[in-house]
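So this first bit is one chain, no partners, the form predicted alone, shown in structure tokens.
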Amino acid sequence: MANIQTPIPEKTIERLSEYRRTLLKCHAQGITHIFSHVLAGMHGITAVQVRRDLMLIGFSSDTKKGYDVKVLIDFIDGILYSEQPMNMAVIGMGHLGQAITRYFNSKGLKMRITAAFDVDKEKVGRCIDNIPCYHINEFEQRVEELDISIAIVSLPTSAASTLVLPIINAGIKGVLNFTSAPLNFPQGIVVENYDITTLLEKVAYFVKVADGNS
């Protein structure tokens, strides 16, 4: 892996993740090499942007044949992931939490959901989609035992703020928040607030504009 001295821009990281998924599909189809303009076309961007992203992470290849798909997948893996797989926990195992669990654990990522937490007595103490569900009161203890680095919050919005202190105290390094209430953490904890309602309203607005309605 390249020795990246400065943080990679957020948008570049997002594109690298997208490139990786595309490359994995190509590899599964038996495609061994791909040109930058082909990869760019599959993502609706320019070949210059693809080459700039890959140069930024220190990747170079024989452009006469295109990028070696497997080599590039492995290189991006080295940028995005730690050497050891990261363990994640879902907090809130309602319909959304269960859907998230099934999605992540079926993608072959170097991250796995290894535990879930809830307060519902119908869920606590059971395995849901092969993931043990613990009571939220056990959160700090289980995070340490299971070496969990990332928490995915998918419980009702009204309860989201009550998780801030437990997450800090447990030593969680990153949070993906699926509630509509932004969660704020001290420096050192990476948080991504993913508000589905806001995103859908954004899409609806641009659909309205495209249709010529005001």
Given for the second form:
Protein chains: 2
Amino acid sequence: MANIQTPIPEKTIERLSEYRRTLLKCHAQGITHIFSHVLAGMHGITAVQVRRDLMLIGFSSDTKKGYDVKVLIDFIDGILYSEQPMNMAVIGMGHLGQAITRYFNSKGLKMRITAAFDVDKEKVGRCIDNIPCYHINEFEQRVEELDISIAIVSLPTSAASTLVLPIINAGIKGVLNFTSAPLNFPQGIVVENYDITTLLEKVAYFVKVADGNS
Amino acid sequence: MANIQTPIPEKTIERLSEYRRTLLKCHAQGITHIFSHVLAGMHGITAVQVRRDLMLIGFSSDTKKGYDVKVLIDFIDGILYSEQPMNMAVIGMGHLGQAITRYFNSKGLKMRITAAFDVDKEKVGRCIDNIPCYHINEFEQRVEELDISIAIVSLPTSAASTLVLPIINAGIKGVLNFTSAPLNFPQGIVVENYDITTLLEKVAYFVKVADGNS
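Now that you have shown the form predicted alone, what about the form predicted in complex with a further copy of the same chain?
Starting with the chain above, the whole complex follows.
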């Protein structure tokens, strides 16, 4: 449906992903139309922001009853997703890796975690939550075999940097990095460094400042 | 040491948290001094950015050998942390909640998860990873008793909004929200909405665009 090759700004993509989930919930509740200010209110932003985001992706079918929920969901789907589902791999199948796998694969997304990698003898060669776990030495081979395009890095921070070369060599296109080590890749590989500790320290800092000022 | 009550910008706080972890690693390796451009390189940013961030927090003791690693760690600590350690609670002790608890409590941060809340009979009244798990109905009472200031929300998205009032009433100061429902709180409560799905969809989108353009 949508045929936009110029990347849309990151923040807009984040909001589209959030709108989509809200719209899916509305759709499940039998709501067929929604006004921009209602959608905006559910996200704590302005209606102008919502309209600007939707204008940016070329969605313009506003009606007197507001946006058609189903039509808008399909339109955002066309922007966010490829026709083919994307395969993902988790590197590091510890507690966090397992939590992430269960979390994503239960969400009904058009992306699925289809393989895991670890070095732990207890895990390698077994299936964990229906996902086969391979030794990290097999990474490049399996990524090609299984047509995996996104790697989720959830192993101990100290081991993270050893993965940069295998990820490049395997032809991985996108990386979601949950370790505390920011990973740098050459252009062409999309990386989101997603360090939970940083977020927590940020919250703690602003709590501290608020306390000091109260 | 530091006595700054005007909030420092969010992005600077994030970078300070990251510098601190890098510096701790350097310190553990016996490195006593580091130049701004070396620190910058380890984070994929410019030396100007590093110097500007440190100027903003009032750190100016640059030497011919670069920054003194230990002095800089202590200085950043003084900015980020309270004198007293902060207590945190996890709401929702499923796979994600347990992974988060193990992850944070193994990091040696000046914040600790000291209580968990759930509704599951199998969990309530037990200790999970040495953390007592209480029924969510006891939330307000336990938060006061245990002097908890930060809540980590990791229960199913559908239940997230039921927590807004208990969190306000309990006097929680900061919230780290891992569900897909953005939670809105009155001013005075710091919230980080930290939706993993949004990040993943963002990576997938940019992978798709890169594919389409190649």
